[in-house]
Amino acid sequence: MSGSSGRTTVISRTVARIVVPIILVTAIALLFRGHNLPGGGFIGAVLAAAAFALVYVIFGLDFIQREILDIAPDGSEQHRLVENYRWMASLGLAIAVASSLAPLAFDAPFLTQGVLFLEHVPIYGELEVASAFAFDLGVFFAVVGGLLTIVAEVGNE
C-alpha cells in the first residue's frame, strides 16, 4: 500500500482531499460529545481511524509519513509510523486506566464520573467539563492507534 498514490485516479484523490476533513471534524464531535449524547471516544476513534485508512488507500503510507507528518523513513522494511501509532495505543489505553482508577483515589467507586461548571467562559457563558472525558480521550487514542496500526501492518504486508 505504500505506493498506492500511483494506482488511483485524480478523481479519487480530489474527493479523498475533501471527505478526509469532514470526517476528522466529525470524528471529533462525536468525541467531545459522547459523555452526554451517543458517540463519544469509541466511535469517534472508529470514524478517524477510517479517515486515515482512506488517506493510506489513496496516497500510501510513504505519503503521509513523508509529507504530512515529516517522517524521515530510517530504510528499514517497518514503518516509524507504525510505531507511532503503537504508542498512541499505549498511551490511551494508560489515559483511560488511570481515568477510571483515579475515583479511588477520593474514596469514590470505580469509574464514577466528576462534572465541573466553569461560568463566565467567553463565547460559552457555561461549560461543564466531565472527567469522563478523560476515559473517553482514552478510549480515542486506544482505538485510533490500534486499528491504524492493523491497518499500516497489513498495508504493508
Partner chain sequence: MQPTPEVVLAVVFLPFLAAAFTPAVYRLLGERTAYFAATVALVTLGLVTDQYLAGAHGTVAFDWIPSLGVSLAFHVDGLALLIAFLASGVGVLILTYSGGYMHGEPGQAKYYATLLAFMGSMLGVALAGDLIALFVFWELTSLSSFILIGHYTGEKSSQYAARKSMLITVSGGLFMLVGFLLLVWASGQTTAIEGTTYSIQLLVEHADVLRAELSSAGLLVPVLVLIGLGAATKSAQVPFHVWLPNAMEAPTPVSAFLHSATMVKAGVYLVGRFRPLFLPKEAAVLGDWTLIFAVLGLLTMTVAAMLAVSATDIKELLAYSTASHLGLIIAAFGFANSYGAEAGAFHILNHASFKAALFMVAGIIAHEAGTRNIDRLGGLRKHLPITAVIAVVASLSMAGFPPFNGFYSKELLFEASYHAAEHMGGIAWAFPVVAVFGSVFTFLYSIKFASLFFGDEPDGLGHVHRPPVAMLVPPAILGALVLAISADPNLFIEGLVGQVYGSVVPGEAHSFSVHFPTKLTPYVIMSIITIVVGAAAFPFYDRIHDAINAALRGPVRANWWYDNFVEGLTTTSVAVTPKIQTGLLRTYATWGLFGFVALALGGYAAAGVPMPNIEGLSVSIPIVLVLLVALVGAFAVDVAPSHVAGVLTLSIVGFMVAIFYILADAPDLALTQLVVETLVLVIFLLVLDRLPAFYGDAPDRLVFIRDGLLSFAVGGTVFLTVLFSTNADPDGSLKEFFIHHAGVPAEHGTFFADFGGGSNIVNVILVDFRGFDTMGEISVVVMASLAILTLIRMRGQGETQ
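From a predicted model like this one, the values you see are computed outputs, not experimental measurements. Residue numbers count along the first chain shown, from 1. If you superpose the two forms and keep the largest set of C-alpha atoms that fall within 1.5 Å, you have the rigid core. Compared with the form predicted together with its partner chain:
- Residue displacement note: Ser90 has its CA displaced by under 2 Å between the two forms (rigid core superposed).
Okay, that's the form predicted on its own, but what's the structure of the form predicted together with its partner chain?
Excluded here are partners and other molecules; the one chain stands alone.
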C-alpha cells in the first residue's frame, strides 16, 4: 500500500486534504463534549484513527513520516512512526492509571471520579471540570495509539 500515492486520484487527494483536519477537529470535539453529549474518549479516538487511516490510504504510509513529522526514512523497513504510536498508547494507559490512582491520595477508593465547579470563569460563566475527563483522555490516547499501531503495521505489509 505504500506506493498507493501514485494510484489515487487528484480528487481524492484534494478531498482528503480538506476533510482530514475537519475529522480530527470533530474527533477532539467528541472527546471534549463526551461527558454531557454523545461522544467520549473511545469514539473520538476511533474517529481520529480513521482520519489517519484515510491519510495512509490516500497518500501512502511514508507520507506522514516524511512530510508532516519530518522524520528522515532511516532505510530500515520498520516504521519509526510505529514506535511513536506505541509510546502514545503507553502514555494513554499511564494517564488512565494515574488518574484512577489519584483519588487514593485523598482517601477515596480507586477510580473515584470527582466534579469541580469553577465559578465566574470569563466567557463560560460557570465551568464544570470533571476528573473523569482525565480518564477519558487516557482512553483516547490508548485507543488512538493502539489502533494506529495496528493500521500502520498492517498497512506496512
